[in-house]
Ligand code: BES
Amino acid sequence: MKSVDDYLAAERDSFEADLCELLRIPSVSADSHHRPDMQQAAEWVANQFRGLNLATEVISTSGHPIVYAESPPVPGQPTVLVYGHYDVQPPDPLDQWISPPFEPTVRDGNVYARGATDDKGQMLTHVKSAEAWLKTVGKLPIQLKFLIEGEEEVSSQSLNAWLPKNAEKLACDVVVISDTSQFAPGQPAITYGLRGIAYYELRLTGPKQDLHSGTFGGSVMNPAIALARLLSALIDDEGRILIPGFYDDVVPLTQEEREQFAQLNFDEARFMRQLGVSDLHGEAGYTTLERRWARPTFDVNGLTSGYQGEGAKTVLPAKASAKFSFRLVPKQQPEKITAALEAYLKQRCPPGIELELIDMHGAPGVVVPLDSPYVAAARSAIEHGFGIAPVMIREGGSIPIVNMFREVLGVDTLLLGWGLDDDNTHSPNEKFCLADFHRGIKSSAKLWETLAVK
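Three-dimensional structure of the chain by itself (the form predicted together with the ligand):
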C-alpha cells in the first residue's frame, strides 16, 4: 500500500489541476450577477466530497449555498470541523491584473487568480489531504466534518443563521481553518488572534440635484465637503479614533505579548518595499505588528461624490457617500461601536445635509488559547509539512464565524495559514505559492494523524 505522503507526491499535478478548475469559477459573493457561479462553485466543492464517498449536502440559503460533508465517526477519536470558503472578493480593478483573474496562470511557482490563496487554494489543502488518506489507507484516523460556505467575504450572514440550528450536526472537538498567512516566506505560523470588524456605508444628501458650483457654490453645504469633514473627524493625526467610548472595551496588549511580537523580528524595510510606501503610519506608541494585529483601526474603503469622468466639470454634487470600516480587537462589540458612531456623526452633521448610516456587517475579534493539545498537534504537523516549526502570531484580518464556533459549538479554532502577506488578497494579481499549497496539504494530512489519540 502506498503511504499518504507518497500519494501526495504522486498527485501534485492532479491537485493543481483541480485547484485551477475551481479558480476558473468566478464565485464573487458580493455581486448578485454571480449567483449562478456561486451555485456552480458550491457544486464543484460538493463533487469533491462526493468523489470521496463522504455524506455530502449542498444547503440552500437565502444567500449563497453552504456545502457540508462528513466522514464516518471514529470511536475514541476526536472529530474535527474544517471550515473554509469558496467565495471570493470582487476582482476589480481588472486592468491591473497581469493575467485575467479567473484564468489561473502559473508564473514563478505561483498560481495567479482571484481566490488562489483566499480561500480556494488553502481550503482545498484539507480536501486533498482527506483524499490522500481515503485513497491509500481507505479511512481517516479521525472524523472530519467539512463546512465550506459562500459568504465569508460578505460576513457570513446565512451561516450565522444556519449554524445555531445545526449545532448538533456540527458537534466537534476543534475547528481547523486555513485562511490566514505564514509569518514570512518559509516561516509558517499558527495564528492565535484575529481582529473583528464593523463595516458601514455613510450617505449624505444635500440639494435635490447636482448644481452649478458657480451659481450656487458657497450658498449651500456641499455634501462632499461635509463627508470629508465627518470622515476626518473620526481619527486624529496620531491614529487615535475619536468616537467617545471607542476604546472602552479594548483589551490592552500585555508586556509579555509585546515582547513576543518584538522577538518575531519583523522586517519593516522589506514591508515598506512590498507595499511601495515611503513611510509607515499608524497609532502613536505602537509598533507595526501591534498596530496590524492587536489595535483597533479605521479605514475608508470607498469614496464617491461628484464628477468622476474625463476633464473638469464645475458641479456641486447633490450626494456624497463613503464605505468605511473599523477593525476591532477582542471585547469590542460591533453593536456598541455602531451606536456610538451614529450618535457622533449625527451630532456633527452640518445643517442642510441629510445623513444616512447603513450598518453593513460586523463581527467581534478573537484570541484562542495556545496551551491546548490541539495546538501541539498542529505544531508537529506543520513541522512535518514545512520542515520548520511554526511561530505563534496574531493577524489583522477577520473571519466572522470563528466567534460562533466558540459561542455556539463551545470549541476553539486552529488557524493554520499557508498564505503569505504578499499574496495580494483582495488586490489585483492574487497568488498562491504552489510549493506552499503542497506543504499545506502535507501538513494537513499529518494533522489528522497527530490529532488522533494514541
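Show the form predicted on its own, please, the one above being the form predicted together with the ligand.
This part shows the chain on its own.
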C-alpha cells in the first residue's frame, strides 16, 4: 500500500489537472443544446478507463451514453461496482457566479465549477485510486466495475431501462457511491440511510376562464383559495402529516441511533446562520438532525396561480396548481402514500373545483445494516485517508438508484461522501475542497485493500 500512497502524493497536480479538464466540459443533461458536450464527457471518462487497460464500453441509449468499465476478476475476492455520473445541473443563474461555471477556478483551496462536487470530482476519486493500484502494483486486489451514467440529474431513465437487462454483467457484492457529504469540515462520514420521496403536482380548475374578482368574487370558488386550504390540510402546526395511515409503516429510530445523533457535534446556531434563517421548525418531539435524516416530511416545492406580473390585476383565477413532495423513511411505500393522499384530497376538495393529482415520481427509503463487513472496511479505509474515523449518519435526500441496485442486484450500497454541505450543489458557485478530493482518492485506494478477503 505504501507504493500506492506514494503514487497518490506524487500525482496530486496531475489529478487536479484532470479534474479541471473534465469540469470544463459543459455536460448539462437537461439541455438538448449540450448533447455534443454529453458525448464528449462520456468519451473523456471512457478514455480514463482505456488508459488503464480496463475493458471499456460507451453504451448508446435513447438519451445520453452510459460508460461501463471493468478490471479482471480476482479469484476468491469480492467484486465492487462503483457508480457515478458525469452529467451536471444547469448553471443558471449565471450572474450569481463569481467565476464562470465551466472555467474551473481555485480559490482558498477549493475548485469552483459546475459539477465539482456533484458528481465529477467525487466520481473521479475512484478512477484515480484504481489508477494508483494499476500503475504501481500492476493489478487491483479486488475486481472493480465502473458504471458512470449521463442522466442522473434528469431521473436516469436510460439507466433504469438498461440496468435490469444487464444484471448479470453488473453482478457484484457491494456498490460504492460518492455523491454525498461529510458530516462537517474535517469530519468524514458514512451515510447508512437515505430517505425516499413521493413527488406530486396538484392541479385545480374552477371557472372556464379568469374572472373579474369584483364582479364574480363571492359567487365562485376561487381555485387559489381551495389550493391553499388543501395544502394546509396536509400538515398541522406541530409538523405532523395528517393523511390517514401516513405513519403506519414508519420504522422509529432506535434509542442507539438517537444517542448516536445526539453525540454528533451539530451546531444549530451555525446551521441557522448558514441557511440565513432566524429559527428552525419541524415535527415536534425530534431534534433537527432526526427530522432531517430519519423522519418523514412534507414540503411545497412550487405554487402557481393568477396574475404574477407587475402591478395589480383584480383577477379570480381559473386555475391553481402546486408541486409538493413527501420525504419518506424506510418501509413507507410511495404507492400506498399516493392512494391515501388522493382519497384525502378528494374528500376535502370543495364543490365547483375539479381536482387532478399527478404522481410524478417516487422511491422508498433505504438503510444499510451497521454491522455489515463492508461498512467496517469503509470505516478503516476512511480513517486511513482522512486521519480520523468517520461518523455514521443518515441523509435526508434521495438517491433512487440505490433502491434499484438493491432490487435488481440484491446488494447494499456504501455511500461515502467526500463533499461538504456548503458545496453549493445545484446552486451558483459550486465547489469542491481539493484537500478532500485527495483524501477521498486515498480513502478509495485503501478501500480496495480493506475489502479484499485476507
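Predicted, not measured: the structure shown is a model, and the values here were computed from it. Positions refer to the first chain, counted from 1. So that the term is clear: the rigid core is the largest set of C-alpha atoms that superpose within 1.5 Å between two forms.
With a cut-off of 2 Å and the rigid core superposed, residue 246 has a Cα displacement that reaches or exceeds the cut-off between the two forms. Superposition on the rigid core between the two forms places the CA atom of residue 84 less than 2 Å from its counterpart. The rigid-core alignment places the CA of residue 196 2 Å or more apart between the two forms. Here residue 229 exhibits a Cα shift of 7.2 Å between the two forms, evaluated on the superposed rigid core.
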